[in-house]
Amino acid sequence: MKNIKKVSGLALLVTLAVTSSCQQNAKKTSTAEMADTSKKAKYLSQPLISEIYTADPSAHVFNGKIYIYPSHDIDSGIPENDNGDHFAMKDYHILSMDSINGKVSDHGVALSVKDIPWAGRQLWAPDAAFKNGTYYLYFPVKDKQDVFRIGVATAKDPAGPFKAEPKPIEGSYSIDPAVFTDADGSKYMYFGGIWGGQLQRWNNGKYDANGSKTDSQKENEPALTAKVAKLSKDMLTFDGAVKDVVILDQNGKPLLTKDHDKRFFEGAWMHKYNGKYYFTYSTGDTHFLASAIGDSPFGPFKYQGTFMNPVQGWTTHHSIVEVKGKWYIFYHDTQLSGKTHLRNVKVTELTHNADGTIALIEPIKK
C-alpha cells in the first residue's frame, strides 16, 4: 500500500490516527496526542449536536425543513485495524432543524442492524430520497457474508423509523450510497469505497473474496472510480446497468490510481447548479473533498480541484444542499472525542465562484 502523502499543519497530526466514516489504514496516533490537538485547533463550525457521536452526514430539505441522515458512530471496544472493524455502527439516528444554526432535534432510532433481515454488521454512510409519499432511507451494511451491499427502507414520515426490504438493492455493492434526483425527477444513485468499503475487489459485477485489500498494485492506471445507476420508478431497484463516474483531468486523460490528490475514494455526492452536474468526492487516503463538473448525471466528469481542506480526522464525507438560495457543506470531524471513529457532524457556508469552481473551505482556521 501506498504510504499516505503528507498533508500539512493541524490536519496531519490528527489524519495519521486511523480511518474514517468508511475506510481505514493509516498509522496510529496516542489518543493524548489527538485530544492535545483538539484543544489547540480553532475550528471554523462547531458540532450540531453532542449527546452522540455522528459523521457522514447527507442533509435534504424535506417539507421545507432540513434533515440529517447521519452514521451513529459507538465506541465498540473492538481494537482499530485496516478492515476498520472499529466503526461497528448498529443503528441510524436522524436529525432534523428548521433552519441553519437553529436548534437540531434527535428523532431517536430510525433503522436497526437487527431490523434488517439479510445484514450481518456495520451500518456505514447511509442516504435519504423522497417520492410520492414515501421518504426512502439507503444504507450499505455488511450481509451475512461480510460482504458490503446497499440496502433501501421505507417510511412515511422523513425522521422514520424506516421499515427495511426483505434483500439488498440487486447488482449493488461497496459503500457510500448517494441519492441525486434531476429536474425531472430521475433519480441516481452514486455509490462505492475503496479499501474497507471493498470496491476494489469487485470487477465486472463480481466479488473477489481474495481480492486486494487496496488499489495501490496499478498506481499507473485509471483509478478506481465510483459507480452510478438510474433507480427505478419504484426506487426499490435500478433500472439498467451500473457504470463507472469517469473522472478526467484537465487533458480529457483518466485521473490515474497514483492521482491521490485528485482521485475518487469514497464518499460520492451530486448536486447541480448552473445547468451542471457536480461529482464531489474525498479523496480519502490524502483527506482533500474535490469536485469534478459534467453535463449529464453519468459524466464524464472534468476534475476541477480541491474544495476542502483536511479536516482534523482521518478523512471527511460531506453533502451539499441549497437552503433558501444559499448553499452549505454538511461534514464532520472528531472536535468532541480526538478519536477517529467517535466524529460530529458539522455545518458551513458554501460558495460557488463566478467561473462555476466551488470556492476553497479551509475547515480549521489558521
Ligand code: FUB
Second form
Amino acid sequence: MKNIKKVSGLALLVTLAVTSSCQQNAKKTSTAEMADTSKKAKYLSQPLISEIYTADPSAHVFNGKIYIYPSHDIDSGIPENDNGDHFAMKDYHILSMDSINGKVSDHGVALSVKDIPWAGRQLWAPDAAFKNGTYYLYFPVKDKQDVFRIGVATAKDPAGPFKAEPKPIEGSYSIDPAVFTDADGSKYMYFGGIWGGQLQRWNNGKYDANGSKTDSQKENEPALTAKVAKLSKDMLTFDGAVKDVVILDQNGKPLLTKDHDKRFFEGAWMHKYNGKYYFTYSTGDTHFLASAIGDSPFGPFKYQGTFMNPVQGWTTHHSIVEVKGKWYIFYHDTQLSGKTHLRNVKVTELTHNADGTIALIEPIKK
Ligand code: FUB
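Please supply the coordinates for the form predicted in complex with beta-L-arabinofuranose, as a counterpart to the form predicted on its own shown previously.
Next comes the full complex, and the chain you just saw is listed first.
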C-alpha cells in the first residue's frame, strides 16, 4: 500500500507536471495560432500552394477544369536590381483545380530552360492557348545574347509536358505574352514590359543593347506601351504587323511617360465583357493594376483607372477568367516568403460594376 501510495504521489506529481507543461504548450500553441490567424486575416485571399513559389498566374478553363500557368520562382542568390536579374527561373510547373475553392494539383515540370534550344536564362511569365487538339505554351526567356524573346511550346495535354519550337516567334520581343481568343476564334497576343522587360530598348524592330534601363528619360512623351499581334492559323507565328496598344486618357490623348500611376509597365491581359474589350495591366513601379476599355482587340483603349491596390511585394501580375458565370482574378503577392522574388499565386472574385468599370480590389485588408 505504502508503495502504491508513493507511486500514486509520484504519479500525481508527474501528472501535475505534465498537465501544467501541456497547458503551457497549449497556451503557446494557441498564441502562435492566433498570431498566424491574425497575419492571415490581413490578406484578402490565401496562397493557392505553398510547396513551391509561384507567380504571374495565367488562368484558363480547359475541358471544364481550371489550369494555371505561372512562373516558378526560385532562390538563385542573385542580388535584386532594376533588370530583374533576381528572377532567375529555370522551369514551369502547371497547376490545376476542379473548382475555385478546390484542391490544387501541381503537375510537375512542364518545360525546362535546358530543353529550349535557343534559350539563355530567365523563364518569365507564360500563358497558354488551345486550338484543334493542341495546347500552346507561350513564354518569354532571354536568348543566348541576353535579349528577351517569346517562344512557343506544344503539348496534347494542358498540363504538358511541352516541347519547345526550335526558334522564338519571328518578330517577337520583350516579355509577358498573354493570348486572347475572340468569339470568332481569332487569337491575339499582347506582350511587352519596360525596364527589366527591355521594351524601351526596341525601336523599329531593332534592339539597342546599350539602351536605357528604364523609361524615365521621356517624361513628357507618349508612354511606351504594350504590343499586340494577331496569331496565324498555325499558332506559331504572327499574322501581320506588331501594333501598339494605344491607351488614351479622358481627353483622347495618349498616356504620357510621366503618368507613372496610369501608364503600362508589364503584365498585359485581355478579357471581353458585354461585347467590350478590357485591356488590363500592371503599372509596375507604382504597383497598381489598371484597366482600359475598347471596341476592338487592337484598341484604342480608353483608360478607366486602377482596379487593384498594391499587394505585398514589389508588384503583382494578373489574369482574369470567367468560371461558371463568375469572374475571378488570379494574382500574386509575397505572403509566404516576404521576399520580392519568391512569390505565391492567389485568386479572388472580380466584379464588373453596372457602368462597366471593374470594382476596386483591396488585396490587403485595412
Ligand atoms: O516573373 C518575372 C516578371 O515579374 C514578370 O514577367 C513580370 O510580369 C513580373 O511579374
